[in-house]
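What follows is a single chain, given as structure tokens, in the form predicted on its own.
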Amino acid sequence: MALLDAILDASVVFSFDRSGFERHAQRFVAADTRVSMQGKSVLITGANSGLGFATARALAALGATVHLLCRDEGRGRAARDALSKELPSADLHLHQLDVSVLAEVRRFVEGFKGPVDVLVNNAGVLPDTMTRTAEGHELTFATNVLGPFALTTALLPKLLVAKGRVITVASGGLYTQKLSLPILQGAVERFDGVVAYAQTKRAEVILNELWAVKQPDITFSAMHPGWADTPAVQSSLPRFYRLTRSRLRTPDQGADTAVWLAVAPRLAGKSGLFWFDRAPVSTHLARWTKESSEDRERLWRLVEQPVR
């Protein structure tokens, strides 16, 4: 059985798809998520649909106070209303926040008065054309990396009080890329949205590791959800969606590891790891994708400078 699992996992398709989740779920410890989150405050970016919505629903069902951080207020309101209808006793709060805009991140944190036990950096974009924000940053980088870094940095005092957890929703797409700071910043002759997205996911995982060293009193985790059927996949990767839709995971399956990382008591202090289906996995499948220690520090300085 172990040999068969290894073969199927090496195939990628039969690991990242729904059958991979169902196979991996046989080793899950049910008690890990049979916990009460009463009195815990959770912030989730991109919570209005897909993995973010599934994560919000699962944590609200466990009793957490859930803050939905959404770029589009109308969609956020619809998500909150849907959750309230399904979970009438849920403690839900909607906040309009576009994490790609650093000024909005600062505004949000200045106005947020509550505690923070868990921050889920889930919001992400995969545009097919080069776009820069009003602040001059390439949109994919600003949304997926720079904004979440700024949000995490600004919330550190609250997270430290709670000895909290920060969870980053990454992607298996990072396995195709070696960190490139020029590509991250959009310094390319021809923009490739899939490459830009994968680069941001590589950066997210590296920053997760660096955060764990720099802030040992907070548990930092990155995870990838496998191939899940979400609105973002449907709109950003239509060809991939058409080819794989019969094999895609449900949003709940894709969000499972993020929920587990937020609640499982035995994970406190297990920081800086990259998780897939509740198991730590390597951040590299090929030697050529490994970055240098110098590039890791350059990445930290790149995201730190605009946030100061």
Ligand SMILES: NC(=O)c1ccc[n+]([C@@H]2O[C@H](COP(=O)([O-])OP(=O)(O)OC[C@H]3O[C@@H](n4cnc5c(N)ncnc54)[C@H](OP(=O)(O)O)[C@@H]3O)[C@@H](O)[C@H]2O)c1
Given for the second form:
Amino acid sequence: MALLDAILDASVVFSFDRSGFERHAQRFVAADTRVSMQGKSVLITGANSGLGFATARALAALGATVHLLCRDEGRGRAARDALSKELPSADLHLHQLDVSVLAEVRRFVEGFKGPVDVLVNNAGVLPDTMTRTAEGHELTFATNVLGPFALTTALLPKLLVAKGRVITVASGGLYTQKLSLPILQGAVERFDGVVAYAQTKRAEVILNELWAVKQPDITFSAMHPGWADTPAVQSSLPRFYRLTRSRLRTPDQGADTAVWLAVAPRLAGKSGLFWFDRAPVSTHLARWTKESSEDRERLWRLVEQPVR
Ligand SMILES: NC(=O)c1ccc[n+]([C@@H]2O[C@H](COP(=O)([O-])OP(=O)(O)OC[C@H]3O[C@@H](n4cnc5c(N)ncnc54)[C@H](OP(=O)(O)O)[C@@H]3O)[C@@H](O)[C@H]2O)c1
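Let's compare: the form predicted on its own is above, so bring in the form predicted in complex with this ligand.
So here's everything in the complex, that chain up top.
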């Protein structure tokens, strides 16, 4: 059985897909997510759609105070109203935040009162053309890496008070890339959205490891959801979506590990790991994708600079 599991996991398709989730779920401990989150304050970026919405619903159902951080007020309101309808006693708060704009991130944190037990850096994009934000950063990098780094940095005092958790929704796409700071910054002749996206996911996971060392009183976790049926996959990867549609996970299945990381009782001493289906997994499938320690430090300096 263990051998069959290993073969199916190595196939990627039968691991990242819905059958992979169902197979891995057989070893889940149901009691892990049967906990009360009453009195816990959770912030989720990109909470109006896909995995962010599923995470918000699951944590609100456990009694958490859930702050929905959404870039579009109308879509945010629609998500909040849908959640309120489904969970009338849920404690929900909507905040308008475009995480790709560092000035907005700063303003949001300055105005945010109260503790932060859990921050879920979930918002992400995979654009097929190169765009720069008004602050001059390539959009994929700004949304997936710089903004979440700035948000985490600014929320550190609140996270420290709560001895909180920070969860990064990364992607299995990182396995295809070795960290490249020029690609991350959009310093390329021909922009390839899939490569740019995978680079940001590689960066997210490295930063998760670095954070864990620098802030030992906070639990940092990165996870990947496998392949889940969300608007992002439909619009950003239409061909992949057509081919895999019947095999994709539901948003709840894709969000399961993020929810588990927010509530699971036994995470002490497990900061900085990369998780998939509630189990730690390797961050590399091939040796050539391993970055040098110098490049890891260069990445930290690159993201720290605009945030200071
Ligand atoms: N679905 C998968 O199979 C899969 C696989 C690997 C990783 N992921 C990761 O999962 C995360 C969630 O994606 P999803 O699949 O759930 O896609 P989704 O349904 O499109 O959700 C993405 C969310 O991010 C928000 N967002 C985008 N740019 C933002 C910004 N600048 N500021 C604030 N929010 C922003 C979107 O807001 P709008 O609705 O306003 O656009 C949306 O709420 C992403 O980090 C993605 O990389 C997903």
